[in-house]
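Form predicted alone, single chain, as structure tokens, below.
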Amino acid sequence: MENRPALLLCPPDFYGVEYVINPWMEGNVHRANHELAIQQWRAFADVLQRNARVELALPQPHLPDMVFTANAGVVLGGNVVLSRFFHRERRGEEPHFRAWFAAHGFEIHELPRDLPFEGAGDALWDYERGVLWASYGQRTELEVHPLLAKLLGVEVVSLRLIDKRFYHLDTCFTPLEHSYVLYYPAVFDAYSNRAIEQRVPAEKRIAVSEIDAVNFACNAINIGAKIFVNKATEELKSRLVSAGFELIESPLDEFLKSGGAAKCLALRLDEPVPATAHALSTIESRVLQIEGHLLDSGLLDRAHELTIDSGGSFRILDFTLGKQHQSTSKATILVAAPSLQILEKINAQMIDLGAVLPDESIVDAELQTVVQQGVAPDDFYVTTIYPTEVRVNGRWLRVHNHRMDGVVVIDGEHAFCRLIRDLSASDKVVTGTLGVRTLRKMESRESRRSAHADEFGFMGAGVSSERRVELVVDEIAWELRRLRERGGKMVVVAGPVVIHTGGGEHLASLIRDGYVQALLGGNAIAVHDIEQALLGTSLGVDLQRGAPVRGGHRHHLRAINTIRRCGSIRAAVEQGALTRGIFYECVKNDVPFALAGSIRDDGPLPDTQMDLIKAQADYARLLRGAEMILMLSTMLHSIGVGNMTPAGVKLVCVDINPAVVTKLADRGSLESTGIVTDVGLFLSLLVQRLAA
């Protein structure tokens, strides 16, 4: 009998739902039936005592969750790593459990106070595999895992919990005898599910259903062939019996009101550790610094969110608050991830936000040589919209010809951005994220408050509502006047909806008055502009009457045919065949344009570039030097141009479809905005404001 496992329990003398620290407690405060809870606990303890040696901790007043002893710490081979509770409501339990372990001869290990860890609720020993399954993402910090590996001398496998209902690992995962694992896959992220599948063969994985999961069937105690649970479906019982187990149900629904069941109520005290065990953890971490108006711009929040969303953990090591009106704040942060691959992914996103390594940690960028033309080395650094510098031979080099989704090539003392397809064999390419930094313009507080600030203040990487259209148009008109006065460059990206909504004459006016320096679009914008100029229709509809005309469905083809007969749009203007419209004004005012074709194009026009690679090159050439881009109801061309455009260029996307403007606004640039409105109305208002 002395070989029976030892378990620590705590009588529920003071148990109740007194606060809310998990979703199960919501709506259950002061609703637990204390007498029934005591009955259920005693029945459960009696069952356990017939199969294990039960030790008792002394319950304490005002600590209703002390009954959940699994959270006291994790015990392996006579060592205990005590918990550091995430919620202050449970921190009062810590000294009582520490005293109990000290009185019973355990070697006690304590973690730093600022590192949350909730014991065997988040760290489960798998003797058969010799690994400690440990979770993070809810109550326990990822940084704890390498400390557990070191203190306990075992391998730690990190699993991320993504469902708040299953806030501890033991609520959704249990290692069983004979190398089985009982778990609910839906609560883990993809990386964690792969980690489980790599270590547990399919025939040993027992995945439970939603109904078993919410009844805490995975919150089980396994002693030999017996599994003790709150309850389980007949299907799960059958599967466990087939695997050689006996399922013993003990109703614990009063404890479910607090988010706990069988495993939560007991802590294994004598988990053996094989002599072959060794400390191992794949956790990688990196210290970064980020500076700016971190709080009021939300930059620190974005850094935290992207780290967590990518599967890492985030901790602020130091924070210096800017005390003056224009002072910036500076934070030193520690980012940790379950693998180097995930850390590099997070680090790349942090670089996008302007984060850098501390001065003492800065190293040169890693370079690899291209061995196959048009193919980059694995793990090549991908550029963003922000200006970028790379460190080579101890010097920071500015990346020239910068654009989004490019590759950084180093040529001697120079760095260039190239597309993958343009790489040549022997090019030296930057890989990884070390030695790379982005340069983000520091947005001033004043520019965020003033609609008339010199930094185009209304732009806020957001979507303007109808109520703001007139205000936004005023701002754009103001900026366009400034651009024209100083000889700046504004590029328009337009779709055929400009013509369909009656905006063609207004865009033509902008070109004629010198506000547009380049025009980008597809075959359709030119076809319907020319159709309107030659035949007075767009898609066969008379725009004056708003009604289709007889035979109008052929008008766009007649327009194409006329231009093809002349040889080009410019030739049609020179020959007098085309006498008005957007493209007439482009030719007459020497405004260059580029038309990118697609598989759906009729004709196409002779000017339409049907070679996609050449069309992209034409777009990139005309975008060079642009200070402002006006995107008018053309989703694909707008998104393409957005990807070609570095930060610092002011983008205005106008579309009646909110999804389109949101897509462009989400690129993260402070100089971009989306306006949800009719593009014809927008252009009409813009021309009126400019005329005024």
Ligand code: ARG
Second form
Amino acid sequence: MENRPALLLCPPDFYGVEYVINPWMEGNVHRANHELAIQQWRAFADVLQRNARVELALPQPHLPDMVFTANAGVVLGGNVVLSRFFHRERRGEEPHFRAWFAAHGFEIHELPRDLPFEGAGDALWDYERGVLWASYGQRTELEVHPLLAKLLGVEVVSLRLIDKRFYHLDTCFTPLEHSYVLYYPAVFDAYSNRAIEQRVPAEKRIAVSEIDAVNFACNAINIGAKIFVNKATEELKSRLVSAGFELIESPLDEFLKSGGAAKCLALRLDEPVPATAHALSTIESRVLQIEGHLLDSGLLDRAHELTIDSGGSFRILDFTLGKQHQSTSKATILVAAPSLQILEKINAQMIDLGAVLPDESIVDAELQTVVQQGVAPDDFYVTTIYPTEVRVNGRWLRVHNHRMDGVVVIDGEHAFCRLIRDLSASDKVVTGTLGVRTLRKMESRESRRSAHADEFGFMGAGVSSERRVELVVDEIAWELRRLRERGGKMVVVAGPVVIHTGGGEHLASLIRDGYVQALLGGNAIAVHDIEQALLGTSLGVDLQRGAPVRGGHRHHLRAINTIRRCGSIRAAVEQGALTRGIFYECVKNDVPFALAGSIRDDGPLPDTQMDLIKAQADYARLLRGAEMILMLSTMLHSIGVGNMTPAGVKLVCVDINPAVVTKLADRGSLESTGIVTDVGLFLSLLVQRLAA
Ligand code: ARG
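Same protein, different state: after the form predicted alone, show the form predicted in complex with the named molecule.
The complete assembly is shown below, putting the previous chain first.
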């Protein structure tokens, strides 16, 4: 009985770089030196021959990558699972390798047609741990992993590759003797690195640098104490030596031009499976359905992207295209993830896109009871801005008091949205993502473009200071008039910049003219509005002349002091101490306001609520029923308001800083408009257009 391992190689008779299917091949088409490649391969095969039993596959014309036998399949204990190449260019290799395995008495397993898998390039057996490390994200589909577990009867650990240069697992990961692992951590996602760290203790992890990684030092064949590679730095060599290995370099740069090196050129044929092995894979998958303007609104792309970004895999099982302009499409998709936790994370985001389980698999939402006041059970479902329904006892219940960042509490036949801090013991909270759906407005590119009567369609969510602000302001003015006519509710959130930029008088006139139904802000806007009303300055600057006034830095404190003496803003108006300005108009016109305090507030004014939980409640109360919100140059208050506001409310965000506008207007095109401009100019224009 020979204890030298058996390896399958394929001579490079027809090797070359003839197409581009990985970044290494780019720029190298027809650039591999054939003579040199043959020399390098022979030298390498000779070295291997001294340490292993080498078998040869017959090279085939027009299959230049057949030298990379690691991609023929994965072999374990006499079984082979054949590859199904991701790229058409290599699919011609499949029948040749299949014939070879058949002729050599292997038990052959084939995967379903549409599931790409690239053999030992993406599946590496770790004898000492008894696990098959398998990768996905580049060439191999995640759904293959549970099949490998089943067919080979082993535990599969799924690792996600996130760097295109390291498109096969064997380019960046090798299990070595004595439980060592040689790998390049930077090309795995965080979850995968954790999976590696959980199974391989720190002293057994040999992490390589970028230099070694790009020299394919991890693309190694390990036989006993020997490690065969293309090349490695002295630093890595000495680390491997101290771990008890001997490094044998064999230059293979002609093959590197195709994105392969030592390990890619050989396939281990005789790896034994320990008797104790059993099939295990943590891959979870779920079939989902999504309907809408899937293609023209980019919904399907978004679903795909978020799945991949979160570490899952995405496959369209069925697609019915809406033929007419206005008709919607429907897709059935299979989402797989390396763990239930990740699947749930993906699912939660899918729900926001409107995805649902197919009818036959719809179940009730899972409920868990709160045991500690103000603390939700683990895995609680987190609400978003979209109207939501949960399924309880076979019926869909609409969630009331909806807002984002809440949890859903079920009370008999009713569902409510609640903040975690407001939970009481024995409340029933929805956990997981099953039995939850959101109702999204159908969005299509057309509806985003057309100036549809009810939407801010034509303004889009795009943010542009170039776009003619006048046009946008005209639309807002038109909407404000309509709101006022029908007794609707418009809420303004404003920061002190409104006063500094001279917009105070315009906001005051909007209030006086009945366009504003509530005003939200912080201490500063009120302080500077009142300073302006009492002393003609804003933070000590005379707005008429645009210049600081002597001693003006004390003005805002004098304003605060005056209001404190009166007792409140309202009292100051009633006592005749405050006779103009935004807050004067609020009091006079019975427009309620809420001021939320902060750590930097001077004073504060007696009206400023320094208990932020109470301030949040005040904001939420004044926001109830709002149909439109004007956010004027105040990032934090606006974000706070955004968080409390369900989808369906029109938001207009004005700020001179494009980053702030982008952040606030990022809500989907139907309901948010961003305007990058000076807020004082904006208000002046708005008032002018309203008067016209
Ligand atoms: N040009 C080949 C490809 O892109 C190289 C394969 C390398 N093989 C490997 N096991 N990493 O498919």
